[in-house]
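Shown next as structure tokens: one chain only, the form predicted on its own.
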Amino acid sequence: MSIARDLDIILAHGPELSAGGLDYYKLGLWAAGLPKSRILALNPGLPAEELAQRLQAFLYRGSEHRVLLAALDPRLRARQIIRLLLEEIRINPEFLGVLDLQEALGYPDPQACSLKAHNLIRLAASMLTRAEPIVTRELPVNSRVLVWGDSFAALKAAVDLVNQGYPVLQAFPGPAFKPLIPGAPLTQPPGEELLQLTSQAQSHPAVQLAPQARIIEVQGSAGNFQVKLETDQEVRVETVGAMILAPEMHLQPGEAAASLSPHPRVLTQTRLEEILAAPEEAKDLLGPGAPSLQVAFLGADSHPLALRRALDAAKKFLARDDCRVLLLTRDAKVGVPELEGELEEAASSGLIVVKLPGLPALSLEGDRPRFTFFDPVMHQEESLACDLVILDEVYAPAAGNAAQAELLGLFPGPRGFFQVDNVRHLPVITNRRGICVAGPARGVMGLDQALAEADAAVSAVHQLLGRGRAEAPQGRAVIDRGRCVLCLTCHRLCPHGAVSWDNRAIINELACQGCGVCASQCPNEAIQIRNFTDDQVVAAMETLDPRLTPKIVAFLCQNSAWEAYHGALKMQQIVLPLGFTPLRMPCAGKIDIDYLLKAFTYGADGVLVLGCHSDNCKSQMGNEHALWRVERARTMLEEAGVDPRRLVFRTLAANAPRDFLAAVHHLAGLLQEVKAA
């Protein structure tokens, strides 16, 4: 192993070190002798004062120097020293190193917890003094925001941005804004202030409209998306900094009117909502001489705002003393704020709920419809005739989504949804940045949610665009053009839409989100990601110590498996295998073959690929393309004569320690199967 750049190591000491089994005097020794390297022993419970004092007597090589903090959980006792150093010493981020020794401490044999800590120590300084400074600079970007949509959410976010100065195009489908209220009957007239903001909407002068407008193609990336549009009158190209996506939802009929015909006592939500509304209409309905009526709500299942659209109606008829009414659903959905407390209250008024495992039959038998089920209670089949059955409605996603979703580069969600299902995109960032989602174009939700989620978006906004001036990191990853063949299979597979080409390939700093999955998969190997370079990954492997048996090389998700990792660590009593080497990864997606391959050449016993659960990758496929590396790994060691099951792929979630620990441990008794056979 060598150390490639001058090195200062902190060791911030106190008696938890000792008590654990390793002697941090003997450890500070051990470090002095490393090459390139000095060490400071350091109290992290000194006064700041005196902790600044003595970091800037040691440091006095400038802020460009490599420093590594090794302590026991450092993010906690040695936070005062971080502190200093990234604030007051102005340590760039990428040239300090936080190391943690608990993993070192717990071994029966003091040894053991010297040997271990020493090969955390090297393992982490292989990696330290190989790193590149990524420095931010600033890029021009255009302001101007693109809101596509015509929901509350969408006039919110266009309102408030253009309050904020910035330019907004707002463009949807229809001929004019016909926002919905989720939950409430399509007749109710919107409050004052939502009023407000659709009159704010349609009358600012910083706001240009472009209804019944159509996306047709979109190119660029954050901060210079060109975009574009088709008019009944005009197609034309639009640069726009950002996006924010809120096309309305539109309600459609749920599962139980798919096989029915129209019939007078046989009405949707929609159409029950405005006879209602009607005062002749209602009057014949529920009126002092309207006739008795069995009335059955029929779903209302598909959401709890169905349910709440249901409820509303409901409650009329059940004002009257000479009505019966029944909610015949599968499972009534309460998981909005009260709506819990309305179904009791109106069950309390007479409701009858009636759960069924599935959707009952519905005929007509003469001019009334009638219902057949089996009744779980009764365990018999039952028959029930009506004077009037409603049928529910779904909230269902803008019919063009999916189109969209793929002009934008973006990965298709749920049920025709925008984003994905993945915890990490909560609640409206996309694949793409610069690319917002709120409101209904995330899924179905209460309007005061999305209008909060209009609030995020304008937020993620205005921190990406700057007011026109946008920062990046520069140089996260890195293209050797005269490696470059231009066969664009990093411009394919960027999960962010960050690679563009002239006459080789180029990485726009503003949208790459350095997760490697193009470095992995180039074939001429001209893409690296800084301070997760081929160099530093095989230094790294050079440092396996043949005394730490036994020899386990882990490359971790830092999304999910290096969390879990150091939640481990927290854990009592939790010793790993003495030989465990773990190296942390932007993504599963960057982990090459060759990393693989190169991690038995230097003595591994065995080799974990641990990445995110599927669905759950930050990168969406980065989870995937290393599972396939994997597996191509395990087939040429098997041609090699080498045991594939030393070779395992397991995902997992960054709360999950002990998943962590369990593929740790299986990995280790498979390799105690293969040493006795």
The other form holds:
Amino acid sequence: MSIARDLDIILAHGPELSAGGLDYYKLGLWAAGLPKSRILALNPGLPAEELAQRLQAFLYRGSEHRVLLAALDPRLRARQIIRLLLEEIRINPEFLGVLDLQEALGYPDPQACSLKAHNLIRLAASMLTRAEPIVTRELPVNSRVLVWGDSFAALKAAVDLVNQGYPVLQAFPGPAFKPLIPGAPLTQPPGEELLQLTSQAQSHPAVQLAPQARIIEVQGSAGNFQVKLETDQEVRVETVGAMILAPEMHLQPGEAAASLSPHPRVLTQTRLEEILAAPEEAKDLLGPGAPSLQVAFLGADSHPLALRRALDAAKKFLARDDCRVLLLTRDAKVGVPELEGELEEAASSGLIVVKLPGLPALSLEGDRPRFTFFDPVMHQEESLACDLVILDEVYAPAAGNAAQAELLGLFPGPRGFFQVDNVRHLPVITNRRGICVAGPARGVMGLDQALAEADAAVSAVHQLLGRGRAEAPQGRAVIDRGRCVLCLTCHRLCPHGAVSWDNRAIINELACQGCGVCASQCPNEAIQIRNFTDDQVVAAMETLDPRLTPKIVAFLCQNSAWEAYHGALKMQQIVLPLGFTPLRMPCAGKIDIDYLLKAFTYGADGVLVLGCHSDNCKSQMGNEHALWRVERARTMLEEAGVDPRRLVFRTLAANAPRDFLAAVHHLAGLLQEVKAA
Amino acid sequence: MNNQTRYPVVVLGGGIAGIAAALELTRLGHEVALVEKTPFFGGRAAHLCCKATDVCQKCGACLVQERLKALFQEPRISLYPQTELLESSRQNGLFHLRLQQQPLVINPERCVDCGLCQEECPAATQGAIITTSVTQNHPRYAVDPAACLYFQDGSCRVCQQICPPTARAIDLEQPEKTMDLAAEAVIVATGYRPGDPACRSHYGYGRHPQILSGVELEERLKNGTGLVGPDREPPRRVAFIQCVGSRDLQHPYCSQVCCGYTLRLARLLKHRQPEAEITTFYMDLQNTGRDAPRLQAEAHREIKVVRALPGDLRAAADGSLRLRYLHEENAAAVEAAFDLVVLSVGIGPGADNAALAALLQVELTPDGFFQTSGRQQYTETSQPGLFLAGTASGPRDIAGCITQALAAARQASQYVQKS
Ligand SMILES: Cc1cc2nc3c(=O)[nH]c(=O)nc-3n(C[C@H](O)[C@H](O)[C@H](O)COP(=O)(O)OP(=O)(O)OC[C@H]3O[C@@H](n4cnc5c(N)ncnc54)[C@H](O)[C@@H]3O)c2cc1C
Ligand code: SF4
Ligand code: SF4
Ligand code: SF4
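Since the structure above is the form predicted on its own, I would like to see how the form predicted together with the partner chain looks, so please show that one next.
Entire complex below, previous chain first.
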């Protein structure tokens, strides 16, 4: 039976439903006849007090209510009711089912509309009456935070954390702080504010410094990490509740440097900055009586901040009237505030910018470097001898990030930075709760953005650690210890590093994000995700109504497809196949092969699996797991003599309701083909 | 005024930056008022399309979706749609904001989003009834008193009469409201105005239906309204022209987002229609995301990337658009024909920036964006307690807007706690 326990159904208003072809009065009568159910029809437009009274009167008996709120666009139109139920009557959020009846409207035949509405209500009831409450529990957490690195973002994070009452362990690879100001000459001393930041981090009693450190092992999870640190003196284990990673970048020779041997007239940007900052040395280049020079800056096109450094030095030569200064570059990267203006200004004071498809070849002629290249503007082969060539440098991620990411259980980021390139993690979180990244840890960026990220990371840590206590949903993913055989599949697959073990696997409730990747892969079916249990899914499939065809069971990832489905319902004149049966999944990775096969045994004509696009899964791999399982299930269907075209997997984004419709229509089309064949 | 509502923080602007800031403030434990000029929330980013081929291209547009959903479910955020700032003053550190809210004619509890009002409104083309394609908003229809005939001379009540009797959601007699809010801190997140595609007059924007701005292309792809070439087939030859409304004398800055959205849209078009030939004309390719080298390498494989900005555009007799440009390698003049030309407009200062800056007594940059200042240069202004988030303070992408919004929220929260 689809309704397993007592259920209170609230039909929020109704006249507008009739306008859409659904007789709400009849619907109410039908619902009143459901077993174990009571029904209340309620106008959501009533004043809040009256709403509250009626709800209280309806729910006066007992303390534990499972409430199914069915309405048109309930999240918005019945916002008040939802709020009252959760805040005044305080029903457990897991016991509130919110059902949008929109899908039942718009069928030409009123009979179809009501059958569809019945089916939607039964479907929701089957899940809801098997729901278990999720209680949040306060867990003690360690309020100490490890800040890794000595960039200004790291220093700001450390200082802000201690100011908010979180003791900090600041570990970094060098012997002393050596933060960079991205885009500034290396020789430029930091301003007052930055100096203050440095000295605060250095001297604050609540910041414990660990220079020359290396992280060699990490155990535990959010709220309670054990970090094994190696310093030049010792190896020690430190316990922290969270981490902020903000290791400083370093400068690497750019591409052009590789082709050149060292030469006195060929300098790196860093060397040039050193010379310019030393009055004695600079005199030979810039002082009165210095010979007129032809200076070429090469490259400076890895990042706007590299260009900024080159321009800063170029300006010094341009200030002399008798220097010819060139910038040979592939692209003028001006995408940071004010740099376009600075480049224009340099050009108007004489900088010659030559844009080339590739960096030019360099040879030595006597003791002078010479370039040859085709000048696209002058439209001729150019040969250019220079007195001085400046090789650019590239801002590169801290060495060892990749190894550390692996140690920390983080998916690797692009080109050696931390944080996988997945927009779900923006701006500063990672796949592991309690580990944040900021500034130079996650990419090349100016100080303004790096410091903003430090702010965001501190907020995230603060929200996790609270004042030594964190709220964790209890029992969201549950391991049946009787069934667990300690194969540790879950430990290996958990994208969020939430599984550890004693003599059985254990799920850390703070770190678990409830994706269900573990549950669907556990060979012994020892893991259940609360409110997405196998029983619930089966009960939902039992509601399939043979009168509604074609029967399409759709497993929808709640992070993308479920949203797109709801978006589609709100588009004008959308009618889904009558037998469309949407099942919300916490992540496509929760979809078990068993579900796919069972759907067919319960009479589905077709099964649709919709997850996030590749690289867009909140749990990173959930969509890939889903794809593999769909492929396996297809083979099995074929072996069983079922046309595998009846099972379709697609990816889409939350903001793409049209892609959702296209997928449904695609499957509906295939089903017709299959039927015809 | 005496019946003043007080909030720790008021956020101006309900785009992605304002929403992200408001949500973060609630997480930091504050009540927030979110003031939005239009009837709808989500700002411009809510109208951007998903650019995934089979793989996500990391454009960030889908991030708006979940935040909009959270916004509408967050009881600690009071929403003020159709509301603008009229006056602002400061006493004892408190901001006193006088807001004007247009009459909220359509009752959200009753409206069924059927759209009859818009269909029947005689002044619909003048914009009397505005609607949004951002379906998370409800209602998705609103009456704009500036264009509505009832508010001009009382001559029309068609929408109220046509609204289905089962809904009866329209009440034209709703009053305009003036409200006084007190706030300890204010975050300005009023966003940007896209570059004017007509600012490069030689491209003839507005003269040919086959010339679109980037904004229009995004919306068409999002809304599935489709693209057609001169022969009513999907356009096979598509050109994107970069830096329209950026990097010129009037706009001496790089908009930072257009290279990125162009390459992504170009790859999306190519993915959907593999036989299409797509060309991007550019000055300099900017870094286009966290893994720019990879994106650009893929783009170079799939589309033609030409370093040249076409000198002129003319319509040929066969309905195609001819672009003339200088060949990158031999500087010869080349002409190429296209079925669709997209002008990649950038990010210009918001229309209200000057007025808002005057009201709130802060400065604008020479380019017309809000000026950051103070210690950390990314969200503070010269007015203590006033913070900036999003494109209000200059070009940035969605990710950048969110970062700055989180920082602004934290700074505002700390400011409120100190004062
Ligand atoms: C064609 C195009 C494509 C783009 N594609 C991408 C992309 O793929 N990826 C990406 O990351 N970025 C992209 N961007 C950039 C992206 O649109 C912006 O980064 C983002 O929308 C900025 O959000 P915001 O909140 O700062 O501003 P907005 O979206 O402009 O929001 C500001 C809000 O404030 C309101 N408002 C304005 N004035 C007032 C006032 N006086 N009082 C109250 N409220 C007010 C507005 O109505 C609006 O709702 C693109 C931009 C363009 C032009
Ligand atoms: S549900 Fe997901 S996050 Fe939780 S333990 Fe399983 S795999 Fe890890
Ligand atoms: S391409 Fe953009 S909208 Fe689509 S999934 Fe990726 S980030 Fe989201
Ligand atoms: S991002 Fe690209 S197109 Fe936009 S202004 Fe900058 S260089 Fe021009």
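Whichever C-alpha set is largest while still superposing within 1.5 Å between the two forms counts as the rigid core. Positions refer to the first chain, counted from 1. Predicted model, so just to flag it, every value in this text is computed and none were measured.
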Problem - Is_shifted A361 between these two forms (CA, 2 Å cut-off, rigid core) - result: yes
Practice task
Indicate whether R271 shows a C-alpha shift of 2 Å or more between these two forms, with the rigid core used for the fit.
Solution key: yes
Problem - Cα displacement of A498 between these two forms reaching 2 Å, rigid core superposed - result: no
